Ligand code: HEC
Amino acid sequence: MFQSWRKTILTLLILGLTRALAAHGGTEAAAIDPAVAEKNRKANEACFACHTEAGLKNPPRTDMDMKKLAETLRDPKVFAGSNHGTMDCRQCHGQGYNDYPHSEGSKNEISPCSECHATRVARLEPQYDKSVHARLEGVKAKFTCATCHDPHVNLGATLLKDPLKIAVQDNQACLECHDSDRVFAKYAPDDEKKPGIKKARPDIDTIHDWLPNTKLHWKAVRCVECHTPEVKANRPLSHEILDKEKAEKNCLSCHSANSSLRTRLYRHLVKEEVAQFGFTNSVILSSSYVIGATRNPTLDTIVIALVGLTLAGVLLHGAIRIIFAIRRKGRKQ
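Quick one: this chain alone, in the form predicted alone?
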């Protein structure tokens, strides 16, 4: 009983400290001690001895289930560059993975994300519960944070910095399922018209045929720019994923001076924005040109003036020709 109370008090203290840091803008985790990071890296070498392409080609043991191993391969370099790259694998995978063969049911010993990210999960869960993924019958139970956020690969937006890299990473999570019949079938609900048969994956190109240059959009912006509700000021992107009926289809949402991209994809760069040469949304212009969003009021005025002068010149030229034509006609008479 004493252990239980001590754990509860410790949890409350951690949550209180996390909230206090968040309130003062300290949302990033403290830098890990280099000595601890090196210790964790060496400990992870035992895992990567098997769970890599090299381990699959030259397994350190002869009694391994190669089929299962092939499904759990990781790239050590990619993992080292991820958000969790300085952690010991066993911080999430538990003590059941210390020995080989791994203990039966060791997958159930994987720590949930909420164990470290309790405050964030508590804030995001109500959003996710409204998501199309949570509302579809039988789908919510199959989803975890790691379904979309690969802990062995993903890097936070503030660390990636480049909006184009952020778009590629985040869209990969969506396209991995919605552009693959095999993966889609793992999570798909039953077809409403055909009980017992999984719903077929809608063709992603067909359902986006209203969007010009679809592939170009997927490279430059994230699916969630249109498939989540409007973001409130100083709030991270919502985890409420909207279905195609509720998704944003107003092009001006992004293609305007008040582009929503400032509070979405580019929000982590807006604080550093420098409006060079008088451009509106210059932070967006730093990586791509968004028609209607990256304007220059001065250039707009100059261009409008030039167009006006050109039209005036054409009209003046036409008027002069008409006057001289009338005079020539009068002289001949």
The other form holds:
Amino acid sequence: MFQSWRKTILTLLILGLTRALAAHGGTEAAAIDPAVAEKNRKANEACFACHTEAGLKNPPRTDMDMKKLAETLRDPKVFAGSNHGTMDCRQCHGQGYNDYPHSEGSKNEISPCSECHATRVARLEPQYDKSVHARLEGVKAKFTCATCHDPHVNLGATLLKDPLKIAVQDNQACLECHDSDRVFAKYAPDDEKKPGIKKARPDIDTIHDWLPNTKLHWKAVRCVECHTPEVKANRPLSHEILDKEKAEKNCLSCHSANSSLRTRLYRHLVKEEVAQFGFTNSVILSSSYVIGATRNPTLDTIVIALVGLTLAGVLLHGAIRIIFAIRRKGRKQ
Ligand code: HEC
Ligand code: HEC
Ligand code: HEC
Ligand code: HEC
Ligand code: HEC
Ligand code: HEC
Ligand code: HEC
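Would you mind giving the form predicted together with ligand HEC, to go alongside the form predicted alone above?
Let us now look at the entire complex, which starts with that chain.
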């Protein structure tokens, strides 16, 4: 308790001294032809006749492996809200799925991300190759782009915009493994000392016990904020996931007016806001108050004052207890 208080106060004191101008972020728009999207949506209804909860309950035919089907369900609404929601399933899965039974071998026909995102894959593959998951023996072979990016579910940060929604989605991918023994074991290498036995998952909150209120941090900031190298303003996030030696431990990288959050997490905010105010204050204020990261001195002062008052209370309480303890000791002798 005292430890985390000391950290907080220390942070706040340094924060007060380090206010600087912030960098702005930008957004990107995706072009969609509504007529093509509608045609694709109609075509996908054929797949959803089977690959949904409704299809499983009320299958269009009876000669299917229902157990297998149950493992392949998709949610049409979630798909429609995803990056690829306006596409025809067969653009990625191929024509082998036109009929049921599906053609043999069509499972291996899935288009790799690079087929459509060649430029970006070329940019981020070298980063990804340096990341912990691509370097660790026993882990790298099981990792693909789709391990973190479910192409039927995810919506890119540029489209999500809201920093809290982005944090939840991007952290879900990491926590799905790092906060679940069952999933972690599927990807983990063998324990060095006990061959044949999977390495145990280190508890995510224990690893970060130097960080006050980890649960709140997981909701408000992304793992990748600390576990990827610093990027320039308006540049996409690096895919190099850094190991524990290189990860960011400096509170001020976020709790300061020119924090890295501005060039990363908050860069997805509407351009107009940045143009209007020169910074993203209103969203930070409306969605969460990141101590030290706003440019509102009054609010910072209030929070610092509140924290100071509470600390004074704690100190006074401690002092009184010490005085009483000494007096009690004195009486006993
Ligand atoms: C008549 C029901 C039905 C329809 C329609 C259907 N599927 Fe399937 N699909 C299944 C079943 C059942 C499985 C489970 C594996 C199996 O039995 O082949 C499956 C498996 C799959 C798989 C898992 C990989 C594999 O090959 O085993 C993919 C991918 C898939 N379907 C995609 C599609 C797409 C895309 C469409 C639409 C173009 C579609 N399916 C239409 C019933 C259907
Ligand atoms: C942008 C490309 C893309 C689109 C569009 C897409 N998929 Fe997929 N799908 C994939 C990839 C990649 C995988 C393999 C995921 C993995 O390796 O975990 C996959 C896996 C699947 C599987 C097998 C899952 C399993 O658990 O075995 C099914 C079923 C499936 N997709 C159905 C669909 C349906 C139905 C649609 C259309 C509504 C669709 N997909 C659209 C890329 C796509
Ligand atoms: C068959 C083509 C195709 C394949 C394969 C494909 N995508 Fe996409 N992807 C698209 C299209 C089309 C869009 C929407 C237009 C755009 O923004 O580029 C899109 C959008 C996205 C976006 C959001 C846009 C943004 O700027 O952030 C992400 C992220 C993404 N895809 C990741 C992936 C990943 C990861 C894979 C591999 C698992 C993949 N895609 C495979 C066609 C594809
Ligand atoms: C360890 C998890 C992880 C893996 C593996 C991963 N990504 Fe990402 N990726 C992320 C996160 C987190 C983001 C940030 C979210 C955003 O900006 O949309 C992201 C962003 C993206 C974006 C959108 C922003 C940009 O840089 O253009 C694309 C496209 C993308 N990834 C493609 C890929 C491809 C292709 C691969 C495989 C080579 C891959 N990713 C592997 C976690 C991962
Ligand atoms: C599919 C499962 C899975 C996903 C998703 C995943 N990881 Fe991992 N990660 C692992 C495994 C397994 C290891 C290896 C653990 C070991 O050897 O101790 C690992 C290792 C790491 C390490 C290195 C630990 C060290 O020893 O220094 C870091 C850091 C890390 N992951 C962060 C992340 C972040 C951040 C994300 C999300 C962007 C993520 N991981 C997504 C499974 C996953
Ligand atoms: C505030 C910055 C920060 C955030 C946010 C953060 N980490 Fe870390 N992480 C670190 C630092 C620094 C270390 C090294 C800690 C140490 O050595 O004491 C670390 C260590 C780790 C390790 C190594 C564990 C080990 O000892 O083998 C893993 C795995 C990891 N983090 C995953 C995650 C995941 C998953 C998330 C998101 C839920 C996350 N981190 C969020 C800074 C952060
Ligand atoms: C990657 C960015 C980042 C880093 C690094 C970071 N924080 Fe935070 N922190 C946040 C955000 C965002 C919030 C806002 C959460 C909210 O109030 O919704 C927060 C909230 C807090 C809070 C308020 C918690 C509460 O209980 O209300 C404290 C205290 C705090 N951080 C202290 C620290 C300390 C000390 C460090 C360094 C050891 C640190 N933070 C490192 C982003 C970060």
